[in-house]
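Shown next as structure tokens: one chain only, the form predicted on its own.
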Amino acid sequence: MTVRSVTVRVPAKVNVQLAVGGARPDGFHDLANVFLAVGLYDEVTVRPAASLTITCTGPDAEQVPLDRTNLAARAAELLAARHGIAPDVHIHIAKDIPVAGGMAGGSADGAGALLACDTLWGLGSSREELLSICAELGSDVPFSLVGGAALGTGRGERLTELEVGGSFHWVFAVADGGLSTPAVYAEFDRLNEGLSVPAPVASPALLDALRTGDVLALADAVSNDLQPAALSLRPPLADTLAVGAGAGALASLVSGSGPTTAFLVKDEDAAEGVATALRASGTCRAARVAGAPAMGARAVAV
């Protein structure tokens, strides 16, 4: 039977851990970052097509790359290099993971079309072989595919799986326009000049409690080295952060390397309460409610 098209829904992550060491002669930061997999999607939908082609609909697609710089373009050239055949495939995305939000939209785009392409052209590819090329297309892309909770060391693309024993609920405020990753770590760079960096070490009360599905330790426990960083380039996220604490939020953080800002709650009513809030403080251009883990990327339609 002929494939006409695939679609693999991939979901965004937050990092309930960032802990970042020193730049690397290569520019690069050693990392503990734990991931968390959340119910916020996208949705990349591949065919055959004269060329390479990309077309995003969506909250922000405007902002979008729609050249060979996306990653789902990327995923898709270098899965075809490896196998000597053409990436002629137009891919679409369906956006709904916050653009430039520290929520790893782009890399789950990248595994996307990643798995979506391997299906399409019946490659079979084993997981190994995709989360190699994961690894090429940046350091999020490999938890992209992988999904739940896994702890990223190097510069986050070699993956631990973690164990994660019950369900956590997040609220994400939308930040108005975006923040350069790089910029970001620049500017942590620049606060840390002088400073003796620590190696980041996994956190093993963070860790125990993913694996126990404890909320108010997990609580207790998120952290991210980016957070001063994001603050000094975008001083008003610190307003955002306040609101959903002051609304009941047990843990407030910024997400990644931001804009976006992560709001750990109790349940799905509390949940609710703290979105709405953030949403009339005007802090904000939107707030999403999200459970945790999600599953990694998989084909919904073929």
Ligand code: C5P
Given for the second form:
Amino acid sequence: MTVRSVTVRVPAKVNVQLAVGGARPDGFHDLANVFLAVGLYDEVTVRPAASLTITCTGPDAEQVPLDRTNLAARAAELLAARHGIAPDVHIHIAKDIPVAGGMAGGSADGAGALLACDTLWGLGSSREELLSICAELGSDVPFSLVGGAALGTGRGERLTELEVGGSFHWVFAVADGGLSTPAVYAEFDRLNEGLSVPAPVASPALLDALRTGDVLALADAVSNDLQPAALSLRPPLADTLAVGAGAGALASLVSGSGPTTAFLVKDEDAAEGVATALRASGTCRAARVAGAPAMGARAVAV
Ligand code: C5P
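What would the structure be for the form predicted together with the named molecule, rather than the form predicted on its own?
Next comes the full complex, this chain leading.
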């Protein structure tokens, strides 16, 4: 049977811990990065075409680059180059993950296109091969493939999968406009200039909370070392965090490099309450409810 198109669904992520070390000689930062996949998804569809092209639909589609800088295009090119074939596919991204929001939306599209092309071209690459291409594409891309929960070390790309003993309810406040990840790391370096930044270590209490599915313990343990940098670049995010906390969120934090803010809540009712308060506050563009953990990239239509 000739495969005509393949669609892969890929989740967003929130970092329940993002411990950041000092800048390395290569410009990256060593991390202890605890990723949790959440139920907001992009869908990436690939089909044979005369040349590599991309289209995108969704609320933020006009902010998505449609050239070779898009991680989905780079994924197709890298995979094709490894197998000596031409990357002649049309890639369509149905985008629901906030763009430049600190939720790994671009990384999700890279992982999704990689898995979709591998299936379309019948390559049957091993998990290890796919993960090594993901790591080449970006620090967060391997996690988009794997999903669930994982500890990322190195620059975040070396993953250890984590056990999660329950489900968690989240609300995400989508900000107007994105934040550049390199700019947030540069602000982290500026804020820490002259200080000795400790080596990043995963919190045992946080890993325990994930393993036991204990939402109160998780709420106590979440942390994000990039939060002061994101707030310094975007001070109004403090207002969004205050609204969520005031509406009963158990924990309120910036998601990754931001500017999306993340609110951990007790249950679905609490999620609706926090989302309603955020929408009414005028401090964000949208509020989205999502469950965790979510599965990693997987084909939903072939
Ligand atoms: O790996 P990725 O391309 O997603 O990284 C984007 C940028 O984020 C890097 O160029 C770097 O400025 C910053 N970064 C970092 N340390 C990491 C991951 C990302 O400084 N561990």
